[in-house]
Every structure is written in structure tokens, then in C-alpha cells.
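Single chain ahead, written as C-alpha cells, the form predicted on its own.
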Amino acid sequence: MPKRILLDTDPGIDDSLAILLALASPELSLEGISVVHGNCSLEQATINGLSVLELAHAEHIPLAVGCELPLVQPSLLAPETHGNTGLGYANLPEPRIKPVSQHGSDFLIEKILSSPGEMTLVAVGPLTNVALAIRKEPRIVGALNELVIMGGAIRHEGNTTPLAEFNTFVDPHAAHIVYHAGIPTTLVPLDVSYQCVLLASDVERLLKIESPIPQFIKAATDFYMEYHDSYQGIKGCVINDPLALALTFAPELCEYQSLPVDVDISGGVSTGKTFADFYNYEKKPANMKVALGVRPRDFIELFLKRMEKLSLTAFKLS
């Protein structure tokens, strides 16, 4: 039986590949969709998610919208890395379909509540709309399967801050409050996500069918790759939200230790910091599994083998 899962995410273009991934694989059975502020505005975003549905045939699947700002800190979008629409170069047709009429958090209470212990939530965006339903309806802590939440740098460099992972800096109280919210979790940082690029050899292979979900990669990270090539010296892109929906159904892609993790909502320097004791000085119980070791090549032959069935399917509907 297909797991069933909820994804809460900002749809920039690895979101995007993430939504593709999800309703290529299965098994995960992808109950609906939350939309929060992050790689671009919500406003945008939303139609990102909605246009990314209709272009896998996945009307069907329900889509709410969410926060639209952070908890405390002014918000951030992320324009350099994801282009102006969130999409980089692609260039989708206004969707026809509409979002559900539910606030993103009521939405997630009320699918987290309908079937507990049966839902695994995946958060690949600031989390903000995730601590509001915590804070609204404290229940879905017992009720949730999971949380696996694609965020945070342990020993790696920040993406956004020399020390800080941008999902997390862009709404640091909001993970402050759903790192200690006691739901089982998986921690999924760039520690691992950074080692699984994307080449141009890779989109290249995709192309070799001919469907507009190919089409839509290629244009989404031809822009993608441009920012990590100039920014960060890496030739390809990464992409850190399919690699945390993979591991809802392949979890032996990654090596996990547990290890009790909180976020710095200092104010300073650190700020957005996710950081684990590993040596536990403060004596604290493990709060969430982390994963440390990637096997980033079998990640990326999964990617592209379920986004070639997903393609062919996708020119035989159209």
C-alpha cells in the first residue's frame, strides 16, 4: 500500500522537481499540497505549484495556500537562485486549475487528523506553515507518522549565511518551534544535499524524449545551474527537495544518526545556525535522525529513471 504523504513546500525549481518525483514514484501516494512563502512570493508560488500539477496530468491533487510571512523576521525570496517566477527559465501556461479555499496550516490539521498515525509529512520550504498548525492544533504532533524536513547545515557551509541553510534562516523561529515539537523526524541538510548535483549530461538524457516534463527541467535549471556555476563554483545544480522526498520510500539512500538538534534565533551573526550536539555537553534526548552520508549518484539514477517514466507517460496523455 502507497504511503501516504502531505508536502509543504515553496515551489521554486528543485520543489518542483520534488512535486514531479512524488507523483512519479509509486510508492507515495501524495495527498495534497501546502504552499508557503520562500524561493518566491506566495502569490507565485502557488501558481508554480498549480501549473506543475497540471503539467504531470495531477489535477487532481489538492493544493492550499499558506503563510506568506514569516513568524518574527522580515521575508527573504530567493530571485537570484530561482529567477523571478521561482521557475528559472521555464515558462508554464497559466493554470486553470484553483487552490482549495483551506489556509495552508488548517489544511495540513485537518489531513494529519483525518487518518493518524498514517501521514507523512514532507517540508521542504521554511517552516512556517508546519509550526502555525502545530501552535493552532497541537494533536497533529501524536497523529503524524513523520516530518521529514529538508533543511539546515550540521557541518556544512550555509547557503544563504556563511552559516546558515536558507529554508531555515528565512524562518528560524518556525523550526525553533517545530524542532522541539516532538514529532518522530528526519533532518535532511545540506550536509547531503549538496553532494547530489544535477549535471547538464543528466538533463541531456532527458531530453531524449520527447515531452514537455524534459522540456520544463532543462528550462528550470539551465537557469539553476547558472547561479551555482557563478555563486558557489559548482558545475551542475543541486537538488535538495527530491533528495528529501527519495528518502520517504528510499531511505537506504542516506546514513542517519540521531542526535538532539536545535536552531539559533539568537539574533546574531548565527542566526538560522541548525546545529547538533553531537557529543551531547547539554545531556538532551536526540530530537530528530539526521542524515550524514549520501550515496549521490544512486539518488540522481533514481531522479532521472522515475522522471523518464513519468515523462513518457506524460506524452501519451497529452
The other form holds:
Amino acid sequence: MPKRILLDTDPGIDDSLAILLALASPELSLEGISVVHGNCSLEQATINGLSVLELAHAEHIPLAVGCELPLVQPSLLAPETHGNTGLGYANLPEPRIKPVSQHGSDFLIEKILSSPGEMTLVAVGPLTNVALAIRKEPRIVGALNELVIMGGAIRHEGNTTPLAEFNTFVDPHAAHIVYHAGIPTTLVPLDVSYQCVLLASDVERLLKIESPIPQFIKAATDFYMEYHDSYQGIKGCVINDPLALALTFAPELCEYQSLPVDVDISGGVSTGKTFADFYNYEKKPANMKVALGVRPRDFIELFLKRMEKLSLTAFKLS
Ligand code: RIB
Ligand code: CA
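How about the form predicted in complex with alpha-D-ribofuranose, since we already have the form predicted on its own?
Below is the entire complex, every chain and molecule, led by the chain shown above.
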């Protein structure tokens, strides 16, 4: 039986790769997408999510529009990282399909409560939708099978402030609610995702397949690689969100430690910083499993093989 997953996302270049990986993985049944502000505006992220579903001939997947702003912080988007459209240089056709009418947080609540114990939620954007869903309907805490979060930086430097990772910095209050809700949670921080670098040669390999999907990946990641090179001197681009998605069906790609993890909401210079109490000074129980080791090239190879397979399928359908 495929693992039933929901994806909360701010597409976003690496988010779009996570959507494609979910659609390319027979171990998973992607049962819905909720969109959140983050890499680009909610409106643009919604268009991007719908366009990527159409690109992969997955128009049947329901997509719900969630929160436009963080719970408390002012809006922070990432055009320097993902481009003004949120998909770099890619230029997908205006989507024909429309979102469902429910708010993203209500969509998550309905999907989770309709199948208690069966849904895994993968959250790869700011946690505003997830936090709102928990506050609106606390029963989802006991009904969710698992929550996998891409976010945070434990021993790794920040990618948005010197200390904080983007998803947690954009909405630290939402992260605080979610981290302490009591849901069985796996955190996939920059400590592992920054080791997962997609190279230009990897994209060239995909382009050997005559299909719209490699062409999309090339146009989107060209922009993303320029950002990584100019801002961080990285030759390639880190694909954070597909790594988090992959751990739902290939957890062996990482090593984990169960730890008490928290996020700073004190409003000072370290706002949004995630930290783990490795020596349990605070005598608190672990609230999540944290991925701290990874086999990067094994993950990249898995990603490339799945994109090759999806590209061939999409080519036949187009
Ligand atoms: O810090 C990386 C995370 O922030 C990724 O999910 C990326 O898509 C952005 O949302
Ligand atoms: Ca994201």
C-alpha cells in the first residue's frame, strides 16, 4: 500500500522538485497540496503549484490555498533565491486547473481527520498553515501518522540570517506551535539538506530525455544555481525539499537523533534559530527525530532516476 501523504509547500524551485518527486514515487500516494506564502507570494505560489501539477499530468491532485502572511512577523519573500515568479527562469503555461475552495488549513484538517492514523504531512515551507490547522482543530495532532518538516539549522549556519533557516525565520511563531504540538515529527534541517547539491552535470544528464520536465528543471535550477554561486559560493543548488519528501519512503538516506528541539521567538538577533538540547540540560523529553547525517549522492541518484522515469512518462502523455 502506498504511503498516503499531504504536502504543505511554498513553490518555490526546490518545492516544485519535491512535488515532481512525490508524483514519480510509487511508494507514495500524494493526496493533496496546501500552498503557503514563503519563497514567493501566495498568489504566485498557487499558480506555480497548479502549473507543476499540469506539467506532470497530475491535474487530479487537489490543491488548496492557505495563508498569505506569517502569524505575527511581517511578510518575507525570497525573490533573490527563487526569482520573481518563484520558479527561476522557468516559464510554464498559465494553469487551466483551479484550487479547491477550502482554505489550506481546513483542507489539511479534513484530509487528516477523514483518515485517522493514515496521513503523513510533509511541510516544506513556513509552518503557518500547519500551525493554524493545529489551533483550529487540535484533534489533528492525534490523527496524523507523522509530520516531516524541512526547516531549521541545528549545528549549521543559517541561510536567511547568520543563525536562522528561511522557513523557520519567516514564521518562527508557527514553528514554535508545531514543534511543541506533540505530533510524531522528523526534522530535516540545513545540516543535511545543504549536503545535497544538484550539479549542472546532473541536470545535463536529465536533458538527454526529450521531455518538458527536464527542460523545466533546467530553467528553474539555472536561476537557483546562480543564487547559490553568488550568495554562498556553491557550485550547484541545494535541493532541500525533495530530500525531506524522499525520507517518507527512503528514511535510510539519513541518520537521526531524537532530541528536544526548540525555536527562538524572543524577538532578538537569534529569532527563528532552531536549537537542540544535545546534553538535555533542560531535562525535557525529545520532541522530534532530527536528521543529522545523510548520504547525499545516494539521494541525488535516487532523485535523478525518478526524474528520468517521470520525464519519459510525461513525454509519452504529452
Ligand atoms: O531554507 C530552505 C527552505 O526554505 C526550502 O523549503 C525552500 O524552498 C524555502 O522554502
Ligand atoms: Ca519550500
